[in-house]
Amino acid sequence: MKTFHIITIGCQMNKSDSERIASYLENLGFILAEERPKADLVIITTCGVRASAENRIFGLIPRIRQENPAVKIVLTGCLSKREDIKRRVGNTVDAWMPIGEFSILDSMISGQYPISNIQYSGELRSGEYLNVTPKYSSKHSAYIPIGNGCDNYCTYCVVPYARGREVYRSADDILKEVKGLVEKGYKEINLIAQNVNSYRYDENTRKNANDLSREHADKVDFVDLLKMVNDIPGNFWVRFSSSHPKDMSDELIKILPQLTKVCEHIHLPAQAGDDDVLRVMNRNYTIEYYKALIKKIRQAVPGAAITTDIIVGFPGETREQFANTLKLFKEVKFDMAYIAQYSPRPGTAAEKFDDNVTKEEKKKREEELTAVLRKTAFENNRKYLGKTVDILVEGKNRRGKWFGRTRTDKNVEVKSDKLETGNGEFIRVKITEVRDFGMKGEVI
């Protein structure tokens, strides 16, 4: 085996464990293959949050197969457990590797078969593989996980299942990451984990990752490690997520006006409108209690876009409750929500409850959101009519136009004959035409 192709389905908290899958097999010779079909080694790093991102991979595999017989096929990511998709898949791929377990890939390489027999330490071993210095697929903007794993146990959620309990890397390893990044000119810092707010560093828990220096090893949390990293210097922007609403503390919204580097752009999943349905959800807070958040984070921080997460169609959520969810919406103004219709998965608590609301209906909701979405979105853009901003210019799109992002996150498409900066440069730009989800805007 020589060559190697990462396909990644999912979060970012995937697209970072494909990259530091990509360095690792560098590491060990292994040279990337921009075509698939020319890979001697294909990894697949699977999403099973959602039924839809579960099941691209039965289409996916043989069609991989089809490409080349030879190929040898890994399975990492949120399946990488899963015995109905071991059983579903059959010996269609060579080797299952858990989250952070990369001594697969050794033995692999070294020939042990059947992979079968390889055995797994158990554990997710963040502080070894957290530490891999990835091959970041950006030249400007990377993800910096800062922990991995869930403590939460939602109802209908698989990630504390796939990815195990909360493991923090070390404040003195995060900060060795972002600032080597700073110094090669990144100027997007994105700090990811299932629930950034819960992060903790302290003696309890140094045992599970590398450290480098006892300078930052005492008791550091979220506010801690976000003033750290704000205070690094050079030109450069920070973003954070996910947050969980019942971890989200005041002490961090009245930090965030001081934190110069983080964007004013706040994702704070609501996952439903209705409180039963959020108690049913194991969600443990109020929709009163997240709307509470919400005006604290805007009196703070003006002009912040306020994102979501929600699902639709969970089990036994009555139009009565999604109108709960809906006026949420009508009332918070959401930026941008990621719509979901509910979909068991296997091992969590809601598998178990009657999944009773029909396809159609969900879909109807999901159509319903989606709607008051697009004219709030269309409200919060036109304050931006006519005002000047600073983006970073992220490439060009299908119209051969130079696009990229605010510091609140919102796409801009840039109109200019004498642009030549490339992607990864900060530009300053006077918005001339806003829609739903995007804007234009020319060069100052």
The other form holds:
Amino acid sequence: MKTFHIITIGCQMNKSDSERIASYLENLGFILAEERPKADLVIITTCGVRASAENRIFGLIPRIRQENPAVKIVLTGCLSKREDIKRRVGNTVDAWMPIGEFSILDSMISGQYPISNIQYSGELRSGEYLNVTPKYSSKHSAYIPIGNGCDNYCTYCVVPYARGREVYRSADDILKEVKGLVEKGYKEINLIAQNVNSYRYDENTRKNANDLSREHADKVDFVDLLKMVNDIPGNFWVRFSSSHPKDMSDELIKILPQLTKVCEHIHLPAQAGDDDVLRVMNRNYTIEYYKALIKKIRQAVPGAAITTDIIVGFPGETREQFANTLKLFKEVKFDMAYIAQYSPRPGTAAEKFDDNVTKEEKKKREEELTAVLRKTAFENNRKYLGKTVDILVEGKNRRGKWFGRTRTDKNVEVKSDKLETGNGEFIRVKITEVRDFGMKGEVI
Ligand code: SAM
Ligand code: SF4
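Since we've got the form predicted on its own here, give me the form predicted together with ligand SAM too.
Whole complex next, starting from this chain.
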């Protein structure tokens, strides 16, 4: 029996891809090796969004080889089609597997080594690999990709090149996957795509609409999909991400209060707080529009947590333009933000721009934004003191304490050592302590 191990770098989409690769390999007779040196085959699901993520593979590959010289290494994910990476890594990798092109694994298993030049047979059409049932890494929370790829071409971003054009799964397949999980007792369903709001169920996927009503058979958008997921009977929460501000419709915002399973947390990447920077980033919205969206969300869903992604030090971003991002942070009062220092990406439009904000200045801007974020997050969390909230228990943290997340995605450490229920259960807690990025509570 052959064994495999998977290393995943990057986002939820990569984690989900790895879960599908794991089940594909198990179907081929492989078994999972928890310890990497014991694996005959190591898959690396790579990330190319920033240079720091990309660079991780250069140290990793020789380490894996050193641990087990006979190991076969397959590189997939965002770097799998990058010629510059292939040149750099050379023969130290046994195969390059473009995202979803699992038939490469069949060729490998049938013994065709070296397989670096094996061509994809085209058996799974782009996006169809998402219908491979994953080996879910959690027993209570699952990522469900509703599509893959991106058509937006933000000038800094490598995703449209790495993952290709947008492809969406049929609503029928998505609903089937969610229903199956809910029946197994899953409590959290995370619908994911690069831009969930551009979900559409079009000509290519319509043929799969076997158990959809006629009303839905010719056109399903994200609002329809979310309603249908919400209507699945059972006790579970629904989350979705990422939402591109330009595609978040009023219809979606209006329907949110009626969708009782959909959590009160919206991740809405702003990327910058300045209109000129946004224009050069090709984001297609203004800050006025972004703030109006936040206002509408907060009116529709009072108390909703709002989180964002921000890039600091985009080429040409002046101190004044950055000050507008600081202003946005002070006004919107985000609950959390993923702040990234701009990193030039090969093949993107911005690669040709002058990366003229120094490393030190990028770091300083990141720190300044983080300081504002800590204050606003703490202010928001203070409103929870003394309140009773439901959390979904996720496990034990490093201190050996049970913890979980609220519907608003707040991390809550549970004070008692013993829980009647455990991992993957809903419990009710009273919040007794708050910090900027976490809280503590007592079981009710
Ligand atoms: N589709 C999502 C959206 O538009 O918000 C984001 C997907 S992207 C994989 C995740 C985040 O990485 C982005 O929101 C952005 O903040 C960050 N990112 C992408 N390219 C970057 C770059 N070249 N340098 C720094 N951060 C980058
Ligand atoms: Fe990248 Fe922009 Fe697409 Fe998000 S919307 S994946 S940032 S190109």
